[in-house]
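Below, in structure tokens: the form predicted alone, a single chain.
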Amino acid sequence: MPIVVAFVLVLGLVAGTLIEPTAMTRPPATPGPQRDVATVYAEVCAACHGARLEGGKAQTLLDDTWTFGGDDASMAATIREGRVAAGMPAFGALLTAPEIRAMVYYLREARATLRAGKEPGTSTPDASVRKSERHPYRIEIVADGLTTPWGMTFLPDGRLLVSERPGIVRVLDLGTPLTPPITGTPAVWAQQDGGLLDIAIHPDYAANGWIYLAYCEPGPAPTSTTKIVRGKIRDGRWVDQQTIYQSPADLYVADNTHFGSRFLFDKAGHLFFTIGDRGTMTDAQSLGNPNGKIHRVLDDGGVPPDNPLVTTPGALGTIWSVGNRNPQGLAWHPVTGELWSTEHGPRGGDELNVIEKGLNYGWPAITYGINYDGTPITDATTAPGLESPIAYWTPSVAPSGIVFYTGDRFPGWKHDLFIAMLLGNQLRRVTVSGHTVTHQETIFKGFGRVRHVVNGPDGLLYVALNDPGRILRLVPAD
């Protein structure tokens, strides 16, 4: 049975204040030691819950039935307080707020799991005709044989520019034998999450040839950077790099997760870029530090005199936003003209933002996920000049590339977000109405991580996968 990934839509406007630099440093409210929370379910819970959720002197946890209410804030409430009439005694005194809202977190994450089943093992798409709720379509492998293919972009000719992790770029000439890759691209550091990251073209390419690459660059090790430069290919060969972003020596770390390092450009020539916290979470906070944020920049990396923090003492003056975890998705919406993203929560609470000027996003201060070992984060889902997200997913999805649909071949899918899941190996289209998520679909599942998507010239959707390395194309086939 495949994976049902739940989700819970967060609804209303995103809103908020300015960057303050006094709440920039608010640690997350996690006080005292934190305990695993399958840990604390088997102490407190099984022994009426079940240990599979399944019931026993108490109901089941599996179904859909809630007594008291199985939204987030109910299901806090009655573990906090207790429905002593039904039985359930309170917990409040037993648990910790944080840990109270981390079994809110688990019970979702193990319903989901339990009723899921194992996850089905990777297939290779074939040529037949596939059904979604508003297009039949077809899938075809136009690139086979890529080692773990993370940014593309079209060129104005019609081939593909590629990235791959381990340092590799490439232009294709889709359902065609792979091409050599471009010789001398800059050495990468190719560790865990690290590598060769994003790739983009400017504006005006056609005009001035310049590519930009987002990758890890090794320091001393075992630190490393994000790196962002720009280049041109000449004859298969990368020349004329320069250098648009590179943190300060000191800032490099020894942590090899959470590098971001998504690309935008704006209608005006700017860059957008993004970096994780690079597994410290308190960086996203530190007005000081790049890590845990979406950058602003030139196109030749100056700043722009209008970013929100430029006349901010100690503050970099490239920064957009804050409290970004690990941003891995960034598109414009063709309408509104408005910067979302998505980006990876810890333990479920990955999310779906409208990043605008000078805001703070809240990491780590609030959060709808726990610790990977089960500890809890924080109680906090909102606060005061904090940003909640449009939406949020747990468990995990592990979101990466989105963008909006902008071709005429799927006119039932015009305008819609897709994002490229790499959890549950999955494309998800999703329907938003304002600032509200109003439906999901999974469009396919099964085949490899999807880490990417992107329009094509042709009107078409282009799907990089990871593990296999495959670029595929969705067709309409009707």
Ligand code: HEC
Given for the second form:
Amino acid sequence: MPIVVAFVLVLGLVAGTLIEPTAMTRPPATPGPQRDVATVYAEVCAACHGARLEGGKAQTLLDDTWTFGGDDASMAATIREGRVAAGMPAFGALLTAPEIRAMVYYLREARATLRAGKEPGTSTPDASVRKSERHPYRIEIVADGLTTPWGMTFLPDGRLLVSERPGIVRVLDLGTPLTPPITGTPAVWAQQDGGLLDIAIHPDYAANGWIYLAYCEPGPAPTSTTKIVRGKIRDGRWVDQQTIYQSPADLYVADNTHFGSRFLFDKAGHLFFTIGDRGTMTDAQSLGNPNGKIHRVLDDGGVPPDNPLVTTPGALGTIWSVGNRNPQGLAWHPVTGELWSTEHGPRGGDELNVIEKGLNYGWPAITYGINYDGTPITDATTAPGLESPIAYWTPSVAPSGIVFYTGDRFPGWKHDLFIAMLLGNQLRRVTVSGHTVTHQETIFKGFGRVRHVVNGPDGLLYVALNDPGRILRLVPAD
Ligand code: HEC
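Starting from the form predicted alone, produce the coordinates for the form predicted together with ligand HEC.
So here's everything in the complex, that chain up top.
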């Protein structure tokens, strides 16, 4: 077979001792010890394409010219079947399908890193007029000196309620000096990604005063769980606390990542909240485990009778959707009323999903990402019965909070989706048509990790930054 001949010849030529004999003789599609994709690239591809994708014997993989197609499927086919006439050997006998999928991802990630250089540094935004595609605008710093602000929501009187990850709740009068923390809020397990996470008010807050908190509740060290409570603020104190949701004691876990914990109320008073997989991917598919799911409860924590799994034996009645790795963004589409969500993928594979009742979003059976150590997870990006994202990002952007802009101060942004992105320190504007992302624009970057974005009652956009902990306001300048 000419492809195999070319392949063996090439290995002899370029690889020499670089390729382990065990890998060479490994039959295709047999799951073997999985290797870091960067190592595979260095050992197998760099001899022709250059250690930094700059080219050499073969062309650079850094430019935007793709003779054989630059989409995922074409690149995978090039690697698997080779373009033998052009001198590109076939690697389908050496690399498994998941490894080829991981290689496509690796090329995208390496291209982005090598072309763009490092992450933009962090500076303090000044008051100058900034350009964007649809509106010139200015940035105002309306709160400073916060510690990892995570959630924010406006009160009916115009003050801003903010949660900070170490366990601090404040009610901010924007533009005035920081008010002291509310006392008596729950002690939180503030480790790595955990701590006090989202904060929301009841849709009928003006009448009942309920404020909801999501946080990591410490269990027997070093375990924790996501706990949701509601309470009220009276004379600067947190009072009248009630538990809305808490895992059973045997489901506390020691991992300190993937807490999810974003809140969203619907008009009927149901509370939606997210919980990430807490580092155990398979839990996202287990119906008896709360992790890796989006949940829906009544405002007092009760299970709504019309939730999808209430009659399924062994399933948690609070579950609304399954297979969500680490969702940190939730928003209602202002026209269709659909529930939209962003979720952190593994390395690559960050997702934008439209969440429907009872559906399975596939983690970890399908994903566009790979493991952080560079080993593949799967080559499957679609499967029957599993929902694929409507958009995904490779390399990662680490999408956190989201909101559809509904104000009237930036008419050109009306109903666009704004996404806070931790990676690249950027605020992204995304236009959508139906379930298709039609355009993306980075509104700003380089002022710190962007954690969350909300509509203000004044029609302006408010953005929470981490490192440094600040709240910014975007104001039109035309
Ligand atoms: C023996 C040298 C050689 C090795 C080893 C090699 N390639 Fe190639 N590759 C080529 C050549 C030659 C081409 C044809 C394109 C050109 O250079 O114009 C090519 C083309 C490609 C293309 C398509 C580019 C386009 O414009 O569409 C991709 C993607 C690619 N290689 C990826 C890889 C990856 C990934 C590996 C390692 C698994 C690899 N190559 C290993 C020589 C090599």
